[in-house]
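A single chain comes next, written as structure tokens; it is the form predicted alone.
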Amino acid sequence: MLMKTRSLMVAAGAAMCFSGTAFAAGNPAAKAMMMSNDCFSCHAVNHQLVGPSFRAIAQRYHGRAASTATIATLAKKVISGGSGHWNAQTGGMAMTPHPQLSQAQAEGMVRWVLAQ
């Protein structure tokens, strides 16, 4: 019986994984705001989809180590959008411009996918 049911939290375990979020990192109001948002229609936590994964921003740009500096120019760009940085993973799509976000709005985000 014991190790049918370490079997199953194993096999649990290893499906959270893999599913993108479920152990994702960060203030949860920042998440919710990003869900609200569409940044989880190009982006994951742990693969790229149209745009670069979180983790790999993440690690691009310091994770939770990265500056105030580039937290600031990072909120710019969700809120601007953009492109060119990532060209080579994305094939030159433009992220979308986020204007109806404020500037503390995303710093809080981009410290959620820096937290990654």
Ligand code: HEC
The other form holds:
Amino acid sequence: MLMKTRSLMVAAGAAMCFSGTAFAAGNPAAKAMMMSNDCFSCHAVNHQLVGPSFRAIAQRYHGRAASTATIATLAKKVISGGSGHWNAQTGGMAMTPHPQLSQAQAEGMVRWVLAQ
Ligand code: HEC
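Alt. form predicted together with the named molecule, vs. the form predicted alone above:
Expanding to the full complex; the earlier chain stays at the top.
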């Protein structure tokens, strides 16, 4: 019984820790929207999946210091799909289009990415 309680507490602690890091950087609403879309099936924050890591994208485009023009351009790529800019990392994979997103929604997601 004691063991069981302890392991439950450890699990709860780990879960809190996880959400703490997951929401530490960037707007949680934008992240939730990304999770209900397919962004995380091709991207991870820290490592390459099909697409480049969100941290690598943030580094390339100067993170939170990115201009509004850069954010608008990246959002358009999320909506229309993109290819050719990360071939060294992706081996030439393309990002699928996301026409269901508005420009404002996509910009919110890009700002979250750039905050990583
Ligand atoms: C089918 C896999 C896939 C999905 C789903 C996907 N991406 Fe991508 N993404 C990629 C690939 C591959 C690239 C690199 C494209 C290139 O080489 O220009 C990329 C690039 C990007 C870039 C950088 C674009 C650039 O030109 O530098 C951003 C920002 C991005 N993705 C955000 C998102 C967001 C937000 C979502 C969810 C709405 C998403 N991605 C969903 C595969 C995907």
